[in-house]
Amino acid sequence: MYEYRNMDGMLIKELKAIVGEDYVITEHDNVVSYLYDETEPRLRPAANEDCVVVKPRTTEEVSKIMALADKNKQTVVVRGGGTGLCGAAIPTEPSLILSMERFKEIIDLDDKNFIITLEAGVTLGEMNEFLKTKDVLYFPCHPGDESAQMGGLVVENAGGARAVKHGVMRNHIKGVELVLPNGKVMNLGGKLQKNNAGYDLLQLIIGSEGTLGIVTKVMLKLYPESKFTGTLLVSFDSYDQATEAATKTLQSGIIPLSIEYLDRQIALRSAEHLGEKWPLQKGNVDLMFILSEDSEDALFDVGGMIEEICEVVGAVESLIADSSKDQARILNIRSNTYTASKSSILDSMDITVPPAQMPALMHGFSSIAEKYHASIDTVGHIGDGNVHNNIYLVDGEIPPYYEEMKEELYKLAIQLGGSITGEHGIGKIRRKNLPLQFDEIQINLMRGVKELFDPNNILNPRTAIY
């Protein structure tokens, strides 16, 4: 058995008394699978393997665990589905890894208030499957991987393709049950449409990356689902035309469910990876408009208006996929662009700027890549100003220009009124870059918030700015 140099045997015994012997994992071979998330291997910090995994089932158990950890000043790192891309769930010092995988209950579907209440370990996919069986309401936000757990989606403020029309997770979270680092339990938010009493602590928890408390239950806002969907693909010769088409579409008052941008080589690589064929042949870059309307007539009207806008800008080819099978096939190719390139990607950045600044951002990307003779391509959510710029390994190694070029890309985004991360988060891989975006006053205020919530600094230290 692995010898835990920094984990007191009595502490492990007390953990077993709280959750049961079967739910405290000390064997090294079993702990290893909890050490990393989906952060690119060349960028992620090395995990400290001197860890123990504990799997509570109730809020009361989490409360007892945290009170015990706080008393012993034992570092705790909370783990959800492990789908994060910023290293926030990677323990970098001897830690108690608190896995939320047993929090699987869907507690209540309140179709009168349009609220679903569920435990933090329920995955996005599990919730969506449940909602399909009810056929009443749906959840519009879709932040990528459906194996992501609700608690993780809350504390990362996850985004995804549908943010153009519906926003990110923050826009749909109505309340949480939270266990503080000292074990105290509190409830934030609720089913109210309006609440103007005091500071909004709920908004501090959303996007806090597991540093302020442990989310055990989540309340989400649901919506009536539009029954008619379609996918419009349009190709252009240049990114200038594509970004202009996206801007003019939004200026016209049309708000698609999603506007996705793909450099053609990315689309082709992903299609080949899946054994599929990308349906467009002309042009160099593509836009994918996902449409959702209340009637078939409205769907075709909106699609026709977007096609006209794109033709004026200079589109060279387009097609409409109105069957669910064709839509799913195209979306699957888009969804696997990262998977298809993962083995050769060093960093899939997620810079965000105001949508109107996308043309300037794309020009800046091109100029900076040319300066360093670097291979960069782009895919992402152009409709909300958030795109993923893939920086590639060179001969399997990190190129010598990587850090300098990355800083230039970040400074470009900030100069355009943007952010160094739109949905992935700071975690442990962007900590040193955060001062590019925030001044000392802002960072010290954030550190002050952390100290109020977690004076012993036991909950996920070395994450974000803390």
Ligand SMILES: Cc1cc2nc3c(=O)[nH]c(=O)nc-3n(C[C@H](O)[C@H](O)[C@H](O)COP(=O)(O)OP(=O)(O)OC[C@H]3O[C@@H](n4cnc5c(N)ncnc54)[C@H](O)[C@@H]3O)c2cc1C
Second form
Amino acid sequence: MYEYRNMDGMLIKELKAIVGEDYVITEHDNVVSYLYDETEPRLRPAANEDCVVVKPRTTEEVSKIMALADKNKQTVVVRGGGTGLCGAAIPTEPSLILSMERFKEIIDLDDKNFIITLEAGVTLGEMNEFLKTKDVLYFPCHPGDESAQMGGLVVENAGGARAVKHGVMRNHIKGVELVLPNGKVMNLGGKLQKNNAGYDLLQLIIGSEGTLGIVTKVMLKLYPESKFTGTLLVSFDSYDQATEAATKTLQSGIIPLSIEYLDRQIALRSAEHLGEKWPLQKGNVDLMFILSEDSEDALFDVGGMIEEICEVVGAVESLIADSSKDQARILNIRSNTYTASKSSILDSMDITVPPAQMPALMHGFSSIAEKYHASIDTVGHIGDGNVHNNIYLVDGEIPPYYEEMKEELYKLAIQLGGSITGEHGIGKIRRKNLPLQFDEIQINLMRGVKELFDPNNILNPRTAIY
Ligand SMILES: Cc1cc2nc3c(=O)[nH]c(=O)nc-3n(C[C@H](O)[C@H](O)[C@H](O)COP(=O)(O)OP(=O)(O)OC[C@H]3O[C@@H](n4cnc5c(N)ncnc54)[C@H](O)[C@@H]3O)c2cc1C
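Form predicted alone already given; the form predicted in complex with the named molecule follows:
Entire complex below, previous chain first.
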């Protein structure tokens, strides 16, 4: 065990004066649990272990910490729930890790404007538990890990399975309180339905990956909850049948809450990891439709229409789960696919294409993998055009074709009108691939924005932009 080596002792003393002795962590053994996020171990950058963790409780404390860091040109990396999948929260140089774990207050539930205001350290799970007690109001986005915090969900513009019907975080964030890298505090957005004044800085902060400011409070739009939900599982022999069924369902005008795609081996691995049983046996790939309607009749009508579309395409088995227990079990297996396979995955990609281009992307992925004899599979939000194409380690090692294969996949996505990341973000692991998607003019504009917000480049440098 060693004490932090490089940070100026004076700075640590000043930090302790701001937040209190107990909330500045310098012992290496206690700092290590703040160094990594959930990014694939072989893909993530090595953390610099010369870090100090500071745990403020108020916006005023965050403001003072940032003013101090800016004055000393001290690098700061904000830490939310640590569930990120692009290495954005990993400090790669000696850093002050600013943990938001004490920002836990649910400040206000405005049931006249349908808006909830929370501190940035409240997790998705904590908010959902709270909303359950309020019966009718619910928040529609559901990224797969409920320990993600509000601040992290905002700055990563997280997506998740329900984006088919409800979009991503960006569509539901009404406002934030933000501390700038120099310590100044500002409020962006508000409870308005319309607001056309000036450039929309709130939208710039959403997706900024902890590089432009520290989110301390978040305002989210809530909605009345549809009372009837069901999960329809349908299996097919091949990925192109499943992809066609998903695309045809959307093109028929049906909008399920989500359409998830799972190669069977991924579903089986996750079920085994949880000690569960995947309920379908026939076929090789599965579609999981989550339906949400205002009446039971509507739920079964929509389910029936989807089953018909799937049958025409060649479905080999299907079942509908309507009890909340069975639905939760299936969703849990889907949510744990990454965790169950993480030790052998090299890269769980995050490509997005316009939904109608999904068949072309899946076909291209399969041909490219064949060309490199790569071990792959796919899981993800097929209804949003956003799937996670997994490339696996070979004998525990990164195969020599990996970079070339990845670049080929990114080029394919861009050629199909897509993006190299749909929801996980650029972070530290995709920076060097950004020029494939953006030209120099766009890259320079992004650099200019960063410089304007953070002229000393202290907040999460070398992240999100090229
Ligand atoms: C099993 C699993 C499933 C997942 N499923 C999904 C999914 O379906 N969809 C999806 O989009 N993502 C998914 N994720 C990724 C992850 O949950 C999201 O990216 C989430 O938004 C990260 O939030 P966090 O609080 O954990 O942030 P962290 O990982 O702690 O940090 C992420 C970035 O946000 C910054 N940050 C954190 N808090 C703040 C703040 N208050 N102010 C400013 N910057 C801040 C950090 O500095 C860092 O740059 C999944 C992850 C896992 C492990």
